[in-house]
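Below, in structure tokens: the form predicted on its own, a single chain.
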Amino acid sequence: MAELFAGVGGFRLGLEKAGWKVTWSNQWEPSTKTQHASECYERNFKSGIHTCEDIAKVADSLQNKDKKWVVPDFDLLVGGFPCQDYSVAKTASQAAGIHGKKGVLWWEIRRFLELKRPPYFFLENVDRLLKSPTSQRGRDFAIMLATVSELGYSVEWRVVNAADYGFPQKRRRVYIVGVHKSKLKKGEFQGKSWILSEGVIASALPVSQFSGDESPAFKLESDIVKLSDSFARGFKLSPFLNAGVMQGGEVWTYSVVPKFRGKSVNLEDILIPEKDVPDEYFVEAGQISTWKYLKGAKREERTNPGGGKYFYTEGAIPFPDHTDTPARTILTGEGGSTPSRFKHIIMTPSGRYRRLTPVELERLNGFPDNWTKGMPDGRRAFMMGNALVVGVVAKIGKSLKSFAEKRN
């Protein structure tokens, strides 16, 4: 497989557990001088070709056949492509969608698929992708589906909350699997049965309920310009539900419910002993009231820059965080000692409050301890806020490998 937007290697960790081999990878962050993620990736993985370069330049090189960067052929293209323009961490009005600075990186994925024509791809993003932008709910995902359909791929997707399948973090992401028509048998990648039981994702992560009928929900406009202009215009809700398949532009989409009967791992199960926690992770007594305020419910009168008055409201976040359930989603701002509404705070057995350590954040995503060691703690937390849950990738990767082996 080849890995785009590799980050610190979560996709690779999961897929290597599932039996895939990485031959080429790329990670580059344009906004930072020190490439912490790429350095972490190279430090932990010794095999395969790794590049730290603008992915558009690499794609240009492939397209121009100048051989500046060598990308071996591969069976599977993977990537957790940058999601800032789709993230729920932004307000709806701020989310620029597929035309945003980060969202445009979708087109580099599309270029790699066109230039290398791998039989399979496997992508991950925030679930907001299915309903972006606010003016045309689901348009961005519709364009993505239509562009890979042009290349002969069928696609299945599922929104997965990792905690629903026993993992110790409530992390919702959309997972997208594509298969080229050359690897499909007649009748595959279609309809209710594929989503509920026969599909790659359903085989890995079972579901028990659905809504929808047997017929395709709709067919995508094949003209991308028309699709971009007209799709879901005026819709209040996206037509894409939390699971679905697309083949030949026809879309089946359903609401499904996870089915899991195993043992769940909770936040308390991954915590390190209190005696081993460095002092800087404990909250000073004088800051506790600030933490409580930031995490509490609010209805406050505030003033706009222009002078108008309005009421700001928000619900409460638990303080301290419950440890007998899976943790809340790790965000990129988890690091640092500054009080924050979104950072995790737990109470220790001795009654003290503390933040989570980098090792605990790594464990919540399924990384080995100290995977990100060697960079500042704030960056380590940022990397885990950007990462995915390794175990979910491993389950889908194993199912995809089994599917692929039957077609070799």
Ligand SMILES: C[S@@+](CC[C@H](N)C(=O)[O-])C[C@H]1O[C@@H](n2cnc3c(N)ncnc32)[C@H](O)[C@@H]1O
Given for the second form:
Amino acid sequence: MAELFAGVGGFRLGLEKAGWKVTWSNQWEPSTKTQHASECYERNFKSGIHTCEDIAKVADSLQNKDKKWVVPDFDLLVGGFPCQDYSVAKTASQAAGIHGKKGVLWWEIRRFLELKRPPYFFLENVDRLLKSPTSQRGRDFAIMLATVSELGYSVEWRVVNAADYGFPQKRRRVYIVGVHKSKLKKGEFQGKSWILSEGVIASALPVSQFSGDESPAFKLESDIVKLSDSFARGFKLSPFLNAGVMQGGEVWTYSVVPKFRGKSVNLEDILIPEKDVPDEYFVEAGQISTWKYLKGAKREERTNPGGGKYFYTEGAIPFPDHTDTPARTILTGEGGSTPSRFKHIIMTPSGRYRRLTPVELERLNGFPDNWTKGMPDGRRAFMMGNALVVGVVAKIGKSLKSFAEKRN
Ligand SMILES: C[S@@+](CC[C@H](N)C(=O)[O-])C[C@H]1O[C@@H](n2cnc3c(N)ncnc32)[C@H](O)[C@@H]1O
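Now the other one: the form predicted in complex with the named molecule, given that the block above is the form predicted on its own.
Okay, now the whole complex, with that chain kicking things off.
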């Protein structure tokens, strides 16, 4: 397989557990000079070719055949592409070329699929992807589906909260699996039974149906510019529900609920002993009230830059965090001692407040302890905020592996 947007290698960790082998990977962070993620990736993984370069430049090179970058062939393309970048709309003025907005990394994935033609792909992103943008709910995902359909892929997707399947973090992400028609048997990758039981994702992460009927929900317009202009205009909600499958532009989509009978793992199960927590992770007494304020419910009169008054309101979130449930989602801003509404704070057995350590954040995503050691702690937390729950990827990867093995 080839891994794009590799970060610190969450996809690879999961997929190697499932028996996949990485031949080529890419990770490049545009906003920093030091390439912490790429360095971490290379330190932990010794096999395969790793490249640290803007993926757009690599794709240009493949397209121009200038041999500056050579990417070996692969069966599976994977990646969690940066989530701020899924605004993929094409406007009429961009219609001449196949690519959409410049700098939008989805189009690099599409270029890789077109140039390398792997039989399978497996992508991950925030679940908002199914609902963006607000003016045309679901349009961006519709364009992604239509572009891969054009290349001959059928696709299934599912929004999975890792905690629903026994992982210690409530992390809700959309997982997207594509298979080229050359690998499909008649009747596969379509209909309700694919989503509910037969599909690659349903076999890995069982569900029961919540709503929906037998017929395809809708057919996507194949002209991408028209689709960009018209999809879901005037809709309040996205037509894409939390599970679905697309073949030849036809979309079946249902709301499903997870079916899991295993043991759940909670935040308390992954904590390190209090005696091993460095001092800097304990909250200073003088800051406790700020943390409480930020996490508390509020309704405050504020003034906007134009001088107008408005009420700012938000509800309370637990302070300290519950440890007898899975953790909340780790965000990229989880590191550092500055008080914040979104960082986790727990109460220790001796009654002190503390933040989570880098190793605990790694455990919440299922990475081995000290995977990101060697970079500043704030960056370690950032990497885990960007990464994914390795065990979810491993389960889907295993199911995809057995699907692929039956076709070789
Ligand atoms: C959501 S993160 C993926 C994290 C990864 N799945 C993991 O387990 O760590 C997206 C990654 O894409 C990288 N990235 C952003 N722009 C890029 C570009 N132009 N070329 C290559 N990589 C890029 C970011 O540095 C980031 O690590």
